[in-house]
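Single chain ahead, by itself, as structure tokens, in the form predicted on its own.
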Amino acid sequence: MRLSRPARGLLAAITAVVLALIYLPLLVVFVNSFSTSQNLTWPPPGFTLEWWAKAFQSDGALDAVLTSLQVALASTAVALVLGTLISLGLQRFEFFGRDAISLLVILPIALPGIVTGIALNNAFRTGLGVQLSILTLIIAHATFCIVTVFNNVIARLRRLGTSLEDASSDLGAGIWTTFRLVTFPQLRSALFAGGLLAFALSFDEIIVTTFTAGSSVKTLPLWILDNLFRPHQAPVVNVIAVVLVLVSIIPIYFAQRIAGAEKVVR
């Protein structure tokens, strides 16, 4: 179907629009990392470098990326592991409930993040009487990094079908042989977007972490909301927040990737 011209204009002006309310808020913080203004005036009355020399001196600024990496990447690899296990089983075998429980393993992601958050929170402290702790964010995250990767992998294990698996069998191959040498291979692309699409998930999560975090850790996201509105720490925050989208994006970019990539080699 061919649209009008007028209607072609439209499109595009509606989807500048909405491209310039997304974008340009994150330009005004880039710009802003570099203010020589402490109240973050506009426009800025002069550029330096000194808010990025803070920001990377920064031990609190500093202690926050740490956690927020540990906690990524631990929710991240049981995001991985528990994803293609769930992948496996739902869409290789036929049992009752099977629909059911897929639902459930995709409905983390969709449900309000307070809602989840205090869910966990609750069923942390009352249900299992286990304080709050960097072991509690990692299992939280894990919760909706699984999905990202199951949504991948069983994509790709419904596109490949059964027919190499079926002729590894036959040919005397056991279930882990058949997975390490015909599975995995096919998969490794599919893991590999799910995994770095989970990795940024959680590491700018803040709704989720609030709840399941405790006092004692801190992570980026919770860092920065707490000394937006501190005294002068304004522009070291518009620093971090860059180094936060920029962190954010690069995995987004390279799954994007290797999604497109492999639609050119189909």
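Computed from a predicted structure; not experimentally measured. Heads up, when I say rigid core I mean the largest set of C-alphas that superpose within 1.5 Å between the two forms. Numbering follows the first chain given and starts at 1. Compared with the form predicted together with the partner chain:
With the core held fixed, residue 28 shows a CA shift of 2 Å or greater between these two forms.
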Second form
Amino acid sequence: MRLSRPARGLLAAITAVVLALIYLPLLVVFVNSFSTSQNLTWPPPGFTLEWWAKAFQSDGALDAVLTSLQVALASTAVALVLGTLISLGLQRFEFFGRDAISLLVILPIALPGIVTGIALNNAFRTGLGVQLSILTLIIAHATFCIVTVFNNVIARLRRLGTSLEDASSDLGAGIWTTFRLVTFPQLRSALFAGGLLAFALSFDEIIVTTFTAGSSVKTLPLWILDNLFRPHQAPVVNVIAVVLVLVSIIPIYFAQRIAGAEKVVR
Amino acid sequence: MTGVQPAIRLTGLTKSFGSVHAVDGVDLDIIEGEFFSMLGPSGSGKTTVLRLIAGFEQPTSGTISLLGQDVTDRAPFDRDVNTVFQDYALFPHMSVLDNVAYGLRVRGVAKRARHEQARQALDTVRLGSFADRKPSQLSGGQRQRVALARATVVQPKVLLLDEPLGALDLKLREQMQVELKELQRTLGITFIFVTHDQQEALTLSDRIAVFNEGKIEQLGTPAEIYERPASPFVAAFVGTSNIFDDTVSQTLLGRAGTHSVRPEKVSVTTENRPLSADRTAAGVLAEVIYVGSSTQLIVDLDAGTRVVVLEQNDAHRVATNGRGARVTVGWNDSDIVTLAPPVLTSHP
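Requested next: the structure of the form predicted together with the partner chain (the form predicted on its own having been shown above).
The next block holds the full complex; its first chain is the one shown before.
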């Protein structure tokens, strides 16, 4: 496609503005994490590493990171197992109510978090009589983490078709052997992509978390929300934010590389 | 003992998808060690029969026996048959060697032994030097041979081939036909070959079943199928046929019923020349098509039908003028095949 010179100039300008809107605020957070001002005054009056040192000594922040990691890893693990099983069930077998189940599985990601949160809160506390804890939080997160795994895996299964599984079975492999040696290796990158998304969803989730975490469970988003408006903690929050940005670049980088590598193979 | 036990016996085999009968009451014995082809247009049920024998589909009714044992309810991995798939279905994440060794691996053969056997199988299909490649690095013909090696290394009783040459270009296909035939002789196992290519079926097979609408239309040797087609469908599907319906038959042959005659059995000469044939008919040459070793002539008969004549391009070829010339065609009664009995007019 060919564009005229002014059109190209205009598109470049729009692109620059949009990218600036996304990344300048992040840059401000980055700069403020080294600012000597506690009130986030702009421009920063001076440079200091004090907040970085404080952040790494702050038990609350470190505990919150650890809790979030635990929750995200556990709910991703649950989602990987259940999401794969349900994709196989829905894609490889025909039965009554298949489409309905497919819809019910995807629905949680479209439901407003506040609804899921209230519903699960009620179900756990009054329905089941369970104390809210890190376990209820993991279950709550898994309800929407399953969706990303399910979507990735079912799309892959659909594209793969059944001929490789037929061939494996034809050559004498039982169901489990076929899954281990043929189906799973073909699903690996879909599971990785779905798992990364699930992890990311869980890691920064705050609405459902508010309703389903026990009072002693403090995930990172909850901790940030608690501390953002405390004058002494604001710069520390900035440090944590910068660390999170750096950390989230890594999975995105890998996800992109996997997607790129698959295009080459095909 | 009731004579020779068939390798595969299908009894009343039926497979319905909803209201569609993909396979409709097929009875068939396939003899041990024969090269058997199932020939038919797409949707005729031949591939479904193959998938039923392999166990990928469950029949709606009927039974499948393998060497006298009822295997109807057995899973694919529990049947001593192997399949060469139309799209080859090689495992993309495994090397060629691991693909071929797969059947041995799942049977618990140790790595060393299975790799050795797989290498031998690859050597027999002349792909020994490709063992470490991935399937994606091979050409279509090479993938085809890997699929063959993978299916035969486990020494099945019966090898099922689902249009295995369909994706190859003509030259390669002809070469693979020869290789398949040789492989079948060497291994001495039963081959069941599904194809829509009548030439391929005629060339390769000991026997052919012609499928149409889920039923076997005719079963016989290639010569029987070609020279004595049992129905208008077979006559039209296998090779080219001049088919005369009831009315035309009465005019041209002096008998009722549907008949056919192969183009190469029809002789032709310019009008007023003698023609040694049991019956002759006059017409106008509508088209002359040169096809290399022979020439195809299309003649519009005065009787109101069109016949195709195939003449060898040899020294004795009768010179015919171009399009529009008056010609005489002729054939011998022995070359006429009756496809259907006379149409019965209902009595009042």
